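For reference, the chain that follows is the form predicted on its own, supplied as structure tokens.
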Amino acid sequence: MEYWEQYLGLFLKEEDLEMARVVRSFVEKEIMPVRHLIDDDKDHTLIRKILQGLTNLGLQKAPFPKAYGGSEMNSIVTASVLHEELSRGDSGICTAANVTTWAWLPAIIAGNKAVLDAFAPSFCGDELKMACFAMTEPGGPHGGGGCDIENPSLHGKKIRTIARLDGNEWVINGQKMWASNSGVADLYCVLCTEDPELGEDGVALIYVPAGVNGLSFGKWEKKAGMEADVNCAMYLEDVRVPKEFRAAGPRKDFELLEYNIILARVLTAASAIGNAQATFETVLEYTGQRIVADKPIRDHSIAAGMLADMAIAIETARTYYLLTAYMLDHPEKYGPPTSNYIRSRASIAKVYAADVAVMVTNKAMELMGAYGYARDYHVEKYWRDSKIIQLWEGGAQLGRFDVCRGYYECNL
């Protein structure tokens, strides 16, 4: 914990540390102890426990407004250290908590009265309630996969789930891939565009309550991680809500879009690290037990080296995630969030953040030989989870092209 002290007064206050303090403890008691076991959860009993727990936390209902019975946090700073204290126990876990929140932000943002009225207050509740956003298609020989409809320079021109207005209601027609908690969800905000050749002013982002006719689902996928995470195709056919299901218009869902893209840079970018530090915790006290060559693994300098090269990417990208976190807090100083200087910066901190964790774990299984790949010592999980974070919001490559137009015009 003595980390994040470090930067009381400059990214974080009193109450960031204590909500660090909170999830700490909760992930030691109730996360750690089960750990070797969510891989095997298949019918996730034990997953929903421990999100019932983060329920019980208040973190379900944290964003939401108070006329609601929420809490209205909208700190980014915070939620940066939610995301990697929780990912430091199970980013599988993290990440179906906090997709919720990602998908109810553009009607937060907007005060959707017709939404928020409908669906916020059972959220506000006791009882673990879960939501989805939707983004990710198939494709097909238009393109369309997920770095396309991820990508500015296409103007959600390659998005082919389709709203159509008919009197009061939007009929909606398409396919999904991909989605966070998909096929458990309760509430869905879907993707869509009204005509793809309208582009950004076609962008629409509309509400769907699990159960509607017309929505289905495919599969559970099977992953090499992140079990706790659900992904499923999702199937819309003539499924009707009502209009005002929209988040807010034309133009202003497009930008609704590019802001949880952006958010969700910096985010994961927290919970990568969260893979990375808890993997050099375990390889720091690892090696200082084995002894080789009469002597601990980390008194050896090649070790040694390593050990170093984990510190120094760690505490790097924690910095700039939390730098770039603390930009989105502050627009007055620094400009819009959807803006490509902002866009840069999350790019920068959620490209340089998965390649460090990819890089600690596979370092830290070097280090601990078969013990590192053996499920006792977490280490191959936080491996094998870190790797989707490297790929998912666009991939690896976007993500680069994405720091590039922060320095100049790049259509790519």
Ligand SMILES: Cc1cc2nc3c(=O)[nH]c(=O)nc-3n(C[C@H](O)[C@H](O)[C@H](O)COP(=O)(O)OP(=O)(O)OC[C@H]3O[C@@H](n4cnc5c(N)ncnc54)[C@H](O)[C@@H]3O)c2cc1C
Contents of the next structure:
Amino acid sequence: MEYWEQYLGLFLKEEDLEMARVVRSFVEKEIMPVRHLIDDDKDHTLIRKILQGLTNLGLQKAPFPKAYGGSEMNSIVTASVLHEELSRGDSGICTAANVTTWAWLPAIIAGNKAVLDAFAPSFCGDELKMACFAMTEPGGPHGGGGCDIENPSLHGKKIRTIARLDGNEWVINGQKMWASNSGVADLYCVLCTEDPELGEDGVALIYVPAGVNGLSFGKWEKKAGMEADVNCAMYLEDVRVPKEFRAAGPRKDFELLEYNIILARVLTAASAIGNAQATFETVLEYTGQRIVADKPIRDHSIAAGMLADMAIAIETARTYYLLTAYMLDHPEKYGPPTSNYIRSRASIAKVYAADVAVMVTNKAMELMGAYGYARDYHVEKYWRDSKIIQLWEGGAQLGRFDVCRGYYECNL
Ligand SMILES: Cc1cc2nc3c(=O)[nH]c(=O)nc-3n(C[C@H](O)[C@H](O)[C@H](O)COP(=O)(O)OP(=O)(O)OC[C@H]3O[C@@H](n4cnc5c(N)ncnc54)[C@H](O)[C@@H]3O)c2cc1C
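For the form predicted in complex with this ligand instead of the form predicted on its own, what are the coordinates?
Whole complex next, starting from this chain.
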């Protein structure tokens, strides 16, 4: 916990430390004692109880304008601290809770009155509500889907969810895949195109409430980890919503999409380090107690070297994601948040932090032997949860192309 204090006056303010303390206390009380039960909570009774607890803390309403009952929390540094602390408990819970804010951001940033008037009051209430940012699509026989949707070199031309204006309504047809909170959300921000040939100008972010005619879902996907995050196929067949439910309009929606992609890179870097930090705490303690060849594991030089590598990786990854969060918070100094410069830095933060989390959880398991692999010490859980952070949001390869875009014209 004291590691946050070293950033005070640099990237962090006193209110960020307070956020860390509040979330740490919630995690210690509400998540740590039950984290071994989360993966088996198939009907999500426990998961929803924890998410309701976060709603009670005020997390759900935090990003909304005060006029709707929110608290206008818009610091990316603060959000990063929240992501790391919550993921130290469970990164699936962190994802399920924070994707709601992610899905809402285009409407909040654009100040879309129709969407805010219709749905913000319930999200600013005391009851748990969820939102979903549905971007990814399945691939077809000729490719597309997956990473092609968010690859900036493809300019939105691979999107196959089509929105057609019919009088005062959008009519949406298409299919989405994998989006967090799909099937359980109350509101969906759906990435569409008016016409793939229009490229970036055709991109439309349209809000669709749960329960509308023509919206249906597949089964919950079974995954290696992150049980709290529900993912399934989403089908849109002649779904109709008012034309005002488009986030901002041509071109602006593309900018909002790019902002969300870049922002998510930074915030999931923080989540990855939450997993790594929790694992590091466990392995430090375990290797201090378990005696092999007459001394604690961590007093053998081969183990000390591995623990040092973990500490180096966690500290540098944390410092770098905080720097990029600070950059996003200060466009007056670092330029627009959707520039290739910022995209590149955000991608460095995410690619590196995810690799660190996978390395730390993997090496911790080695140092703990069978007990690292067993469920009792949770290391295997953080290992499973870390892997998907490497794979999502464009995966490790597209992430690296996005790093290159900050250094030269890279059209991969
Ligand atoms: C738990 C979970 C939560 C998710 N949450 C969301 C969400 O909230 N919203 C949402 O919209 N989506 C979400 N996703 C989807 C996720 O973002 C995608 O899975 C991801 O972007 C990669 O797509 P894909 O899995 O289809 O991989 P593919 O596109 O099939 O990629 C496979 C491999 O090819 C690489 N690759 C991609 N492009 C290139 C290229 N041009 N050249 C060379 N290699 C390339 C990739 O890096 C990867 O290694 C989630 C997925 C999971 C599993």
